[in-house]
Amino acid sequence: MSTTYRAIDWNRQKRVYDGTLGGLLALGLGLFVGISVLVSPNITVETLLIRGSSVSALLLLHVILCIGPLARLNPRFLPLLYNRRHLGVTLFLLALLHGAFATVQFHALGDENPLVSVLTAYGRDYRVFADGRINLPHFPFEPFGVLALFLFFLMAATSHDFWLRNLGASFWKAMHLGVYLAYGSVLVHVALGVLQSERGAIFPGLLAVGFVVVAGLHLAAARKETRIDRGKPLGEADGYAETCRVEDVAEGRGKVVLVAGQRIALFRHQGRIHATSNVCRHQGGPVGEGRIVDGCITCPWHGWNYQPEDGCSPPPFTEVLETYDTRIQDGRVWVRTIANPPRQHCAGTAVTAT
């Protein structure tokens, strides 16, 4: 949450997380190498590295894309979301390893620069258009891999909060949505690459299953979000909008409601109802799905903190959430539709025992 660069704090939780990730990758690669050697005893070390890194990267990419919607559907997956950047950097390193070995193995023994050969070899050596039709097995697949690798590098290089702060949350998040363009490029890269040497349905089938899982989870999460946004307005009077019952807001917990077409986070803290913006200043996380920890609203995505009375982050941090006046009438929570001035103290509305 600082405006200056700070080295990553490798606390115990991160060490355990990264150790688990490294162990799973080592186990997966070991199994892959063992099975490959049993099936093809004459396989070379270079081929094992190329295939092993590609399979690991592809699986990791699907895991990364599934974490977001899973966290929206079930909060038990939030610890994975909290450390998703580590997965992204690991994915880039695996993709870089795959690209480097593939370039050396298939493009480094000729007279042409290997990087140039990657992008131009098909123009000379293959017949993409022949006999009046497109020959997919001859279609160049390397450029799609290059594009994906570039996007992975861009996201890994800017994963630190230093870049998030200096680029701005909106631009940073839009740039990191490029993971979906990278995913599409990877699918095309793998599918066309498989056609070079395989004719069976196993690999295309696995790619299709992976795509269906990723797309299905995203659609399920979007459907859940849509139900919130399509909620019918309950009523509005004197500049306040009716939201929910008082008992729907549990002590120390948040609840997302719709006020004048935008999501507002309600919290009950020490017997008082507070209302803030639902958008975390870090990466736009859903603040209202978090809880009160040590007297501060805590975003469920990455743990950023805000004081419920004024929306300010505790010193020395300077982030501020918008706050809204509230009132309770006939057991219902009403929220003012216009935000308070930044940093204005708002005591909240006391919940009267009935």
Contents of the next structure:
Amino acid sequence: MSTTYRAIDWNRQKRVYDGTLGGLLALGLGLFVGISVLVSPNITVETLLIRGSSVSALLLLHVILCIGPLARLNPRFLPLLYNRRHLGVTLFLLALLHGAFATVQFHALGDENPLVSVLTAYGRDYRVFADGRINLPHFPFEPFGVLALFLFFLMAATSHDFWLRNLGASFWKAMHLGVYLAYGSVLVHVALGVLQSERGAIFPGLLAVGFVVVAGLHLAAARKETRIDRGKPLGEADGYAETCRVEDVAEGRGKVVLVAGQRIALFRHQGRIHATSNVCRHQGGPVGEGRIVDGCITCPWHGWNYQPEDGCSPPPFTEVLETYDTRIQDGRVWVRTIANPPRQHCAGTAVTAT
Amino acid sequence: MKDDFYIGYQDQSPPSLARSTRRLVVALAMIVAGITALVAARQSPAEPGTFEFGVKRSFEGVLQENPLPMLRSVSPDGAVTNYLLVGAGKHGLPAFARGHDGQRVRFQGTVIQKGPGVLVELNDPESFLVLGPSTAAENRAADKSIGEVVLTGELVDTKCYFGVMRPATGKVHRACAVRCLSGGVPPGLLVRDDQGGAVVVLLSGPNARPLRFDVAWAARRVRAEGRLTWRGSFPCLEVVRLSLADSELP
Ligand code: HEM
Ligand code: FES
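Structure of the form predicted together with protoporphyrin IX containing FE, please, following the form predicted alone?
Starting with the chain above, the whole complex follows.
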């Protein structure tokens, strides 16, 4: 919950995370280089670098895209999500290595500026229709790599919470959804590039499997979310909406419910039920899937804290989550459909033994 | 149960979660290993060819600028070797070596070689010396004329093909081939036979002029008609007609 641009705290878990990332990268790159040299003894160092970095980058991109939905489906994946920023920055560095080497190798030392040549060497290939035929197999592939690299750069450069703050959460979020555009761009880059030169079904096959896994996980996660949203409407009376049973909210735990079409987080802390917005002020994580830790609601994504009584982050932090009045009626939790004024103290509703 | 809630800024992850995270990492390692191994193993093997980058050798012989820049070297035992000449980077015969057609020259350069075909990259202007006019013996044509042919193949740049670049053909290399051809590297036609054999035929224009062509045809299949001659270890085609092959778009 940093409010200023300061050095990132380094703790043991972060070191373990980065060490694991480094180890997996070394494993992938090492295997790639070793096997390439075996099956292709004439391969050059430049080609090994270009291909090794791009293959690792593409794999890492798939991991990054899968972690989000996996964590929504099963909290066991949350430890992979916490430092996802490091994955994004690493992805950018790998993609930069690949793009820079490819640009130097294929464009430098010629009669045109390499950065211009990347886009212009293909000349008339940009015409989608040529001679009444579709020109796709000849359509330039490198510009799609350039676009993806640019997007990875934007996201890596703004990944620190400082930028999340300064750009505003919704703009930041929208910009970081650019990862899907970048993914699409990389798929086109590979399909129009290396797939036009390499024969055999293995490369298109792997890309297709990757796409199906990414898309499938996103659909499954979305399905789980909409199951909450599609819950059958319960009672509504004098500004309160009926939600779950009291027993559904265990002590120290949260639960996501639907109130007037909106997801709300319920928590039970020291025998009292509290209701807050489900959208974390940090990156919009699902607060209701969190826990009470040391008396504070704790977001499952990066552990931001909010006090259940007023939705405020404990000092010195200044974030505020909306709170809602609650009441208990016939063993069910009812939540007021209109939020309390920010920071207003709200004691919650005591659960009496039933 | 409260134990297995993960908070990243704590120093330790709860033991039960740590165990499952370790299992996840092992699974991820297996996926990473499997996929990278598969991709590495299935890439098509790089072509042979050497580029003695950073190594310079001495060459002496008769410089021929047109239609294809070559050095004809006669060794003391009378053996004749033709070297195709290119410049540094993505360039053809450099300016310092031009204008000396038919003269004896000596220079230092870097060898690019694939099979019997040897190219020399002229990258050392200081070493370039004009020694004087060539002798009659050196000028005796040792070329072997084959006759009129029609060949279809991929338009490549000879410098990359003979050893500088992998891959040196096809779409991923197309932009590079455009740059090299546009920079004056001599064009070649990569002709393949049914048995998987391949040969690059150097292309020149009629009347001992360099070939005039559209560099946008780089890495495309083109059809070339003309007279074929062996000049040393290089088959050379004096092109009278050049067109995109039927299978290509304009
Ligand atoms: C400036 C940007 C980029 C340029 C100029 C570029 C250029 C190239 C070139 C020339 C190839 C063919 C190389 C070969 O087969 O030897 C290639 C392949 C590839 N590129 Fe890029 N690329 C760029 C950005 C990216 C980005 C951001 C990614 C994302 C991960 C990416 C992923 C790949 C992959 C997976 C391949 C196929 C494997 C390979 O051949 O390396 N590229 N790229
Ligand atoms: S989204 Fe990051 S802590 Fe909630």
